[in-house]
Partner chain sequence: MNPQTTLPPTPAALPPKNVKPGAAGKRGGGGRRSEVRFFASLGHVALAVWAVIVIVPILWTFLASFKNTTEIFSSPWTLPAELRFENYARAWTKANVGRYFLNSVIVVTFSVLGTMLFGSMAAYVLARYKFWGNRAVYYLFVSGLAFPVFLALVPLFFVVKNLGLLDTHTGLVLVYIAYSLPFTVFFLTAFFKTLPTSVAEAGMIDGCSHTRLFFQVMLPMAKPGLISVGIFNIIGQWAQYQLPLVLLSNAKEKWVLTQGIADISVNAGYEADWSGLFAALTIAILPMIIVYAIFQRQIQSGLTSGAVK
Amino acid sequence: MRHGKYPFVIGFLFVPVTLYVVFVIAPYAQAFQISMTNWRGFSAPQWVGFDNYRRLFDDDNFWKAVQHHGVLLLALPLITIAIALFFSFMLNVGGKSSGGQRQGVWGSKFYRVVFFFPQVLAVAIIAVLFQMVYRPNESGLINGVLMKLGFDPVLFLIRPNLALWSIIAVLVWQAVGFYVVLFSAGMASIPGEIYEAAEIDGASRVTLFFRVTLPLLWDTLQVAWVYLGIAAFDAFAIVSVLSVDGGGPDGATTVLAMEIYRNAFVYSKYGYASAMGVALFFLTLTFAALTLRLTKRESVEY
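Now the structure: this chain alone, the form being predicted on its own.
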């Protein structure tokens, strides 16, 4: 068995590693290579070195998209995690004690299913749904009510200073359900004796949340922040379907994925679009590494 160990391991890994190299590593390497060229998709690529990267520094749309990612990186994880943590706490330990065990609020199992509903919907369907919700006339879900009450309609996706936040609200609505389930699973693994001991010492629900639940969920929170950050670097589907003119009005909601799509498939600037893709790759990698590094702390064992 010892002599046949390495051939067995190599034979076992050969197919999956080959598939990974062909379908994941090779396209990345090809994107790096194309980003060094001026290629419009038909004629042979023309080598331009780092010219596409130099152009990025003078591209207002690129920097506008990076600025929007900065807002998304702060707002999406913070708001989503805060709402999901609150609901998870209420659904798992927010109710009364029964037999020494903390229970969730009444109907918590039903609420858990309801919160997860947005996760089973396709992103495009969610965007179409919110087009109806945000519609700027009487047929819109929100503006219809406001106009019947005598108020002026709110131009959610038309006003530049409101459009990005309207899209962030949709992203939060879509993501909260998944993180409620994720945090609920983490809270379910915390022994009930810890909550019981804290209650005997006179801990209120607020104290239980901040002094018991949050420290014991730290690893789960760290993973959630990284996932949401990576989601903030995407947002292409929602922005593409929901925003005015694909990233409008006047670039107020554009993101890097939207600019990559526009340069590649509208302007046929595949080399420049690949340079943006490479920049997005390094931004995502830097964010994940920094988040894991800055939020690293000793795990609490229980």
The other form holds:
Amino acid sequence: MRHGKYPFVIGFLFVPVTLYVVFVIAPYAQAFQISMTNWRGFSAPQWVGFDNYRRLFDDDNFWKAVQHHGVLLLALPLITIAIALFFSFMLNVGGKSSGGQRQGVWGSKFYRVVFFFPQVLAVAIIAVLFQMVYRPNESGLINGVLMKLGFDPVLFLIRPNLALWSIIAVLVWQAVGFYVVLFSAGMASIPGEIYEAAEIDGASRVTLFFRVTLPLLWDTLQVAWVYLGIAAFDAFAIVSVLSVDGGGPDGATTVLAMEIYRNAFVYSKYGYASAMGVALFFLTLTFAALTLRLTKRESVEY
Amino acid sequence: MNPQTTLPPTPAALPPKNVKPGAAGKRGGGGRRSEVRFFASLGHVALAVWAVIVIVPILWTFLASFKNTTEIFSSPWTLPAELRFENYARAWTKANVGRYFLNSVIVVTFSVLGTMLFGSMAAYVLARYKFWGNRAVYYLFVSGLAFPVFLALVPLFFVVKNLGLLDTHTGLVLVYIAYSLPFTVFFLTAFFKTLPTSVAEAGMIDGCSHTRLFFQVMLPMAKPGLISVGIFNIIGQWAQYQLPLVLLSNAKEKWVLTQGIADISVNAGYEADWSGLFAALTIAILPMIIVYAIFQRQIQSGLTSGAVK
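Any chance you could show the form predicted together with its partner chain after that form predicted on its own?
Zooming out: every chain and molecule, the one shown earlier first.
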């Protein structure tokens, strides 16, 4: 392209690149640098090398957070994908087949619309909503019923070994609909003849699911796993709003983002918080690399 | 037509155990039909249960928003005795939910407009023009997709502070734009590449400037892509919680909706205004239901488009 190309290119790129470099790239670069200092915000930062990282090793809350990420990383994708796969199979090929054309069960459209809705809500709002749902007395949605029926209330967010699972349940509640829609799109692109062929050969519905749907959906599943994995490394909004005093009781639900926030903006330990940020960065990177390696598999062409 | 001749080669589709051509005819009888019925009914039950699980908490919040505190505690499962709209009035004015709502609308309006304008400008140039450094700039943007925001939280706070933009909507809007650029540029670059070149060339021959070509020819052509990524950004930025929490912490009158409602809830003790909180939640949820009901098709495709790409 001819006249005045460079002024135009530079003119169009200038604002977006500047904004991006100032607010995204520069902070990321600085994070590594700050993590090597003992900066507390007032005096000039002093270089302390890897001291912050060494302190991380002795920090109980840090290890608790890492452990919770491990639980989230396994539970959140497994539960969400299992439920979403089952539902999307039902919605797309669960019904009767007419003339070889597989159909979803009755009301598929309605279910898809309803299931997806939580995805539109902000996580912070959902967290407030579930604080009401989980409340430990008769004003809570679940305990209101349990106590009417004469049971003891379940202390969802107060019992340490129940709190993290209560939070995971909310994350699953929100995520399932999104993956139902995602998997449905994947299933819709699987040609009907393949199902027809398998059915003529006498494949049952279970076989259809495991031998046809699942292998042909592999790429979509991989995307879902990565997305949910990334979500498992975040979880800040839900933990900080829903859990008892931000990651409690006694650190039973804390996550790294929560610890970073607390160390930086409550205790003003900027250097230490940045070191945690860098640790989180490498954890995320490791997860992404591992996922890509482990799930590499011949995808089936059709 | 004989089905045997129409079978495509499907290595994955053929379960070896069940491949018994002779048995196929018999299996197609009553056994299959009852199996279908069994699965369909099992599926129906599961689907209905999940629909209830999704709907009930939201419905329950709506009902509770009209109750008073006594009703909330004594009969959480009954209808409110009367429609107490004063709960809403209290939430809207006394708890500042109206203000937070308006702040969210202002911030998201400006940041989404900015994201779309700057994102599409950068994406267009990167997709359609060959110049030195093109790939480098593209990868600079796309690399942003890989980083978690928390890594940069501390330095970001000080960047915004040093620019004098802490506790201002301007600062938040600029940060939202910057953090939305990676995905927007990534998505729209791919989209601009799919558009035909002939229209642009015709425009060039007619003496159309690069800038006019972009605004009057290319942007209208890119409308479907812009809508998808626009919806993605609106919902993402509306839901943002952590960035406003850090960047607006000392200016309560500037808070956005997520932050404001979370604050009401976190700081609510036992003598709290529960019905007001339920009303506040309803104010946050109801508009989303209405918007979703109208645009659900576009919203579903907009939010999932990133995953499909």
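By rigid core we mean the largest C-alpha set that fits within 1.5 Å across both forms. Residue numbers count along the first chain shown, from 1. For clarity, every value in this text was computed on a predicted model and none was experimentally measured.
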Rigid-core frame, C-alpha of Thr18, shift of 2 angstroms or more between these two forms: yes
